[in-house]
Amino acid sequence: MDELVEKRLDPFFRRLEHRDALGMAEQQALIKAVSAFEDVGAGADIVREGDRPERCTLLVSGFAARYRMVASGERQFTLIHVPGDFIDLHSFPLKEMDHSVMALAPCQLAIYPHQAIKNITEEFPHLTRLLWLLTLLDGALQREWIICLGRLSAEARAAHLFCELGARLEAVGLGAADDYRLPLTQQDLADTLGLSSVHANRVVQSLRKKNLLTWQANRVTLPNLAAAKALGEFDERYLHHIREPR
């Protein structure tokens, strides 16, 4: 059973190992802390704003998005999650969710009861720092998204997003920086970039005409990654892909 859990958690372990060494006892603690696995369909909320969850959920497979709704009924994504991400680790210390998280594609989740997280923080100080690091990385991602939404053109925002997702998926062994699976709808892209669906479609078509993007059958290819990075002003320092003691 532990071997099956370990296999499912592989993207998560890769994400941690990309930044620091993970001890065997720490890895086993993370494996044994999983209480269950759950499947969620595309479009379903995994956790809702105002909830007071008693568990944290780790994205094992699929894609998810943090979002808020405004009075007009429009939705804004504030982060896209890829496999290996804890989507609500902050709910352990904060208690109440101030935003929602939805599945963008069929997802599998590993469930970590808050009590299990508490036990880890009390028994494994280094692993606790790594979990803390994950919440800091979420903050770094969202700061970058604020800059993109506030100061980059729509086309540059899209290029930045495609470069970011490629870098994050490559780090967990689920694609290459310039070639990866991305099951987003046009509306999902619009909600990510802060655009209308029509405007988002125009942006995608423009990137295609410039030979910067191929997006077919949920597969993204960036034929000229360097040019896409230049357009999107993408510098992956904010992803902190540096392996060093924490």
Contents of the next structure:
Number of protein chains: 2
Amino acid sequence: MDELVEKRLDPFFRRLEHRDALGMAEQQALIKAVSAFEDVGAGADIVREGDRPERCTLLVSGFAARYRMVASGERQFTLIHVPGDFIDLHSFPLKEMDHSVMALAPCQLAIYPHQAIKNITEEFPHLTRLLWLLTLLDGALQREWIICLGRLSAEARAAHLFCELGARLEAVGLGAADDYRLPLTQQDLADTLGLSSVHANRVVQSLRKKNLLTWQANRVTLPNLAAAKALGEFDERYLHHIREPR
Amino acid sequence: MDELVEKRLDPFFRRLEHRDALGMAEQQALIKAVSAFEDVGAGADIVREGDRPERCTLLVSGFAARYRMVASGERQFTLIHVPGDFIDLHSFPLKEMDHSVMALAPCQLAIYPHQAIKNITEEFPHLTRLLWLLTLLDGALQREWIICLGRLSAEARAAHLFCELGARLEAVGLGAADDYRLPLTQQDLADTLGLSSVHANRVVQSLRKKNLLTWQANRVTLPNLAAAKALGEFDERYLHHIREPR
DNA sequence: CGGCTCGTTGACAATAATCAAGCGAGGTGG
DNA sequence: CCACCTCGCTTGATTATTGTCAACGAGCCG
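Beyond the form predicted alone, can we have the form predicted together with another copy of the chain?
Then the entire complex follows, led off by the chain already shown.
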């Protein structure tokens, strides 16, 4: 049983190992803390604004996004999650959700009861700092998006996003920085970039015309990764892919 | 000596007490962990992108902002800090700064060596969760700004910002939600809202014309707070001003 | 076959940036 | 004490970017 859990948590462990070494006891604690696995279909909400979840959710496979609706009826994503991400680890200290998370594609989830996380914080200070770190990585991605939304053109933001997703997916063993599976619609892209779907479409076509992007049948490739990074001002420092004691 | 420290940390303790009760030992630990106080002048950087600080910095008085520059030479703020905020608590788990923080006005800072924070994480699990919580509150503010930048008009974003700052300053005892001191320039506002300074100015004037804002000599008042909140779609849930066990 | 969703296109309107100039208060030095 | 200088704020004219509205086509699934 534990072997199955461990296998499913592989992207998660890769994500952690990119930042610090994990002790055997810590790894076991993370495996034991999983109470269940669940599946949700594309488009379903995983948690909702206002919820007070009693559990945290780790994305095992699929894609998910944190979002909120605004009065005009538009949606804005604040973060796209890839496998290995904790979707709502912050709900453990924060208690109440101030936003929702939806599945962008069929997802498998690993469930961590808050009580199990609390036990970790009481018994494993170093592991606690790593969990803390994970929530801070979310914050770093969100800072980056503020900068992109505030100061980059729509085209540069799109290039940045495709570079970011490539780097994150590669880090968890799910593709290459310039070649990965991405089951999103152009509306999803628009909701990430803060654009109308019409304009998102035009931006995608412009990137295609410049030979910076192909995106068909849920597969993204970046034929000229260096140029895409330059256009999107992508500097992966903010991903903190540095393994060191925390 | 400790009384002086405690007095200076008053906004910080207020900020914490808005979220959870603090034990006497925890309070003492937070007081003892301060190694020094420092002053910085307006415009100075407090920490810089790429730094690997050995200490965390708490804002005692003044205003500061996290920011990054983009290739065009423009600046984007990702968060404005008010007294009682930890400016770079995240540097403790994250190690390397992926952005800079500057003083927007003369600031007094309390210094917490990373080692002192680490000791807290080894000895005070509940207090550790509260520190974690504080970094998550930064994340919540940043999420909110993604939503504002992505989906609200410039005018709505400005209204939102003035409401947010009022709520945060009131919570630490430094003004009222509709009346507070704000020593920022219009350029600072532009860098927060992701606008040019010219457009920021026009937005301010539009709010003035609608009798939603006065802003002279560093003093902000919101004559019609309800209308400002409505325009900016300001719902303070994301501030998590809820006192409960964490 | 028909009804979805998703992607695409064109014409037009709204929002915000850019460029250029001038104003006014506060501080500095002669 | 006053001239001058700087910084922040303001304004107008113009351009660039992005949104809105409307329509249509391709592919998939029941």
